[in-house]
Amino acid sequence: MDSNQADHITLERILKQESGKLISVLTRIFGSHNLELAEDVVQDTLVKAMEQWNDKVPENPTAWLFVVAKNKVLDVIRQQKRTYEFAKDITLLLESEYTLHPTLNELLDESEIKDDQLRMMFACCHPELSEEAQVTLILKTLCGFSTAEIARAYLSSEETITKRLYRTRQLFREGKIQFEIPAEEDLPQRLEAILTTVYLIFNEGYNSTHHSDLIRQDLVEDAMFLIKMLSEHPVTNHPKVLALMALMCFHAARIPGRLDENGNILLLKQQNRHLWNQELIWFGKGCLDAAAEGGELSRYHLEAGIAYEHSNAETYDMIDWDNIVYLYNLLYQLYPSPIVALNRAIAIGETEGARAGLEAIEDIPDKDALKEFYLFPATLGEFYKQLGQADIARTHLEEALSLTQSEVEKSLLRSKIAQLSAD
């Protein structure tokens, strides 16, 4: 990568992150029913930045963008105040020239911006919206993804994403989604929806099911940005937020060792642990310790504990699989699901051998729900391979091959099948 390409990527990242701040603030000013107006003003601001930053990015790009956006907001309010109805609680303040500037200056204050970003996260993950609409909207508004980028990330068409965004914005136009931080009694449920969405984005980045690349670093970074924002805000600095941050840190730290130089998957046992980001692991450990002080035990606490055991061991042979099985037992007891049960069976296979792992799989009560999940037959194939039953192993691995869309995962499965023939 030459310096021009690096500068372009840096510029793109700045504009994406700042666009999320700007849309949040402008939605606060214009009202959630005018979300599209806020997006249009931000788009005009970013276009101007791209035109004028061609030669050099200003020393304080955030300040530059906010000054330009503020001037555009002033133009819109002065020209359209009889056409648009802005945010109800500040409309009167926006109508008078005496109060217009002070009001905008107050709303553009750094502390207010953080509150507005949080309000936008709650709006994006409103219960009126489907899970896929929540992910799409958060990528569009807070992470600055274009429609084409969202379509590529989730192997969909731009037309589909455009229609999904139109339907979502319709709910905003109709005033069904408020731009607010929920009341205390509603906060836990609404926060859970945000965490689910952030974790979905992270998982798609960490192990992409919709893209030719196994790892989508842009999605990982955006999910980390969102969880950091939540962890730093006093309203959402909850133990389960810190636990999810710890979990994402442990996974993200291992990314540099997950692929070989040709882009092939390296299994945990094969990975060079010296490539892992130790600073991120220790930061995650600090988050997990802080999360443990809250008197709350969420699924993120338990998953982070499991991920820490993987990350903390100096070698693969030093992993404490007994403790991992214990944590999976607790996780399944509190949050039972077929996928948790499958992962628990894999851990049992590590401690007690392949036969015990197969028995744990056989005991999964609702394992039919895993029939379309490639990791289910892939795990069966691996256990039968360890037991020396090559024909059965091959059947399961070929089934797994037919279920995954990821070329990188297919390559791994093909190499395992070829190894069976060689043995």
Second form
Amino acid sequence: MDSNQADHITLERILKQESGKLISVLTRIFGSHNLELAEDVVQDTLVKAMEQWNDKVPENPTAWLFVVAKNKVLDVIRQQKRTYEFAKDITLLLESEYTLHPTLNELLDESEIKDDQLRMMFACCHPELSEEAQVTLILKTLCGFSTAEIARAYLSSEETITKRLYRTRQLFREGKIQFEIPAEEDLPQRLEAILTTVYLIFNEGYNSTHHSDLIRQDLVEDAMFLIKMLSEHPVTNHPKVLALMALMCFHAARIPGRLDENGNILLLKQQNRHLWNQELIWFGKGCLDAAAEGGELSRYHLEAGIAYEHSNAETYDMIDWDNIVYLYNLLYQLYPSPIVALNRAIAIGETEGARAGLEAIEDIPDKDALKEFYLFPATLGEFYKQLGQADIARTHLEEALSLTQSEVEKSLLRSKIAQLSAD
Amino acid sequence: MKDFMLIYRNTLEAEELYAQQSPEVLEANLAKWSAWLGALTQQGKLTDGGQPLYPQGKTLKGKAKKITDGPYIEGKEIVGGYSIIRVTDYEEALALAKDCPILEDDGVIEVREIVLLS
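Mind giving me the form predicted in complex with its partner chain, seeing as the form predicted on its own was just shown?
Once more the chain from above appears, this time first in line as the rest of the complex follows.
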């Protein structure tokens, strides 16, 4: 990559993140019912930046964007105050020249913007919205994704995403989605919804189910940007948030070792651990230690604990599988999902052998729910392979092959099937 | 509840001087107005923050529609701006008006009830 390209990528990231800030603060100013107006003004600002920065990027791009956006906001308010009603609590202050500038300056203050970004996150993850809509909206508003980029990331058509956004914005227009930090009694539940959405984005980035690329670095980075924002805000700086951040750090740290030079998946056993990002692991460990204060134990604490065991082992043989099984046991009690049970069975297979692993799978009460999940037959196939029962293994691996859309996962399964015949 | 217009008045000299202040002084002054009207908003008393006016202007008069420069000054002070508040009576309106920043500049605040025509 030459330096021009590098500059270009950084600039794109700056524009995306700043656009997230701007949409948040403009939604605060115009009111959540005017989300589209906020998006339009930010869009105009970005277009102007693209036009004028062609020659030379200003020394402080953020300040430039904010000045331009502020002027556009002034125009909109002065010219269209009879058309729009802005955010209820400040609309009178925006309509009077006595108070317009001071009010805007106050709202455009850095610390206010952090609150607005948080309000935007709560708005995007509002219980009125489907999980799909939440992911789409958070990427669109806070992460600065275009409709086309969202469509690409989730292998969907632009039309589908546009329709989804239209319906979502309708709820904003109708005033059903408040732009506020929830009251204390609602906070835990609302925060949980945000964490689920952020984790969904991260997982899609870390292990793309929709894409020929296994890893979508942009989604990983955006999910980490969102969790960092939550962890830095006093309202949401909860142990659970820090635990999820730790978990994401441990996973992200291993990304550089997950694929070989041809883009094929390397199993944990085959990965070059020297390629893992030690700094990120170390940072994640700090988050996990901080998350331990306060006595809360969430699924994210346990998942981070498990990921840490993997990250911390110097070689594959040094992985403490007993502790991992112990953590999965706790996780399953707290969060009894069949997928957790499946992963627990894999860990049991590592400590006690394939037979015990198969028994653990057999004991999963709701294992029917896993039927469509490629990892279920893939794991069965692996255990039977280890037991030397090649025919049964092949049946399971072939079933797994039919269940995944991911090219890299398919190619991994094919190579396992090929090994069966070779053995 | 009744609407009252608050009319801010000051001498022409004071108004013109104000227009020549440095941006810092202007900003500090505007902050006072903003704080005052912001407090009225929070109490739910503000109906319309109104607008400030330039001291210069044109005046038309009578059937002859004679045009002259400058605000038509009957008294000593010209109108520099206005706001509208909604309160129960003059007593409350005056109590609120006491906090208006124009008084610090030795200006005048005129409180007038808005007529509701039946």
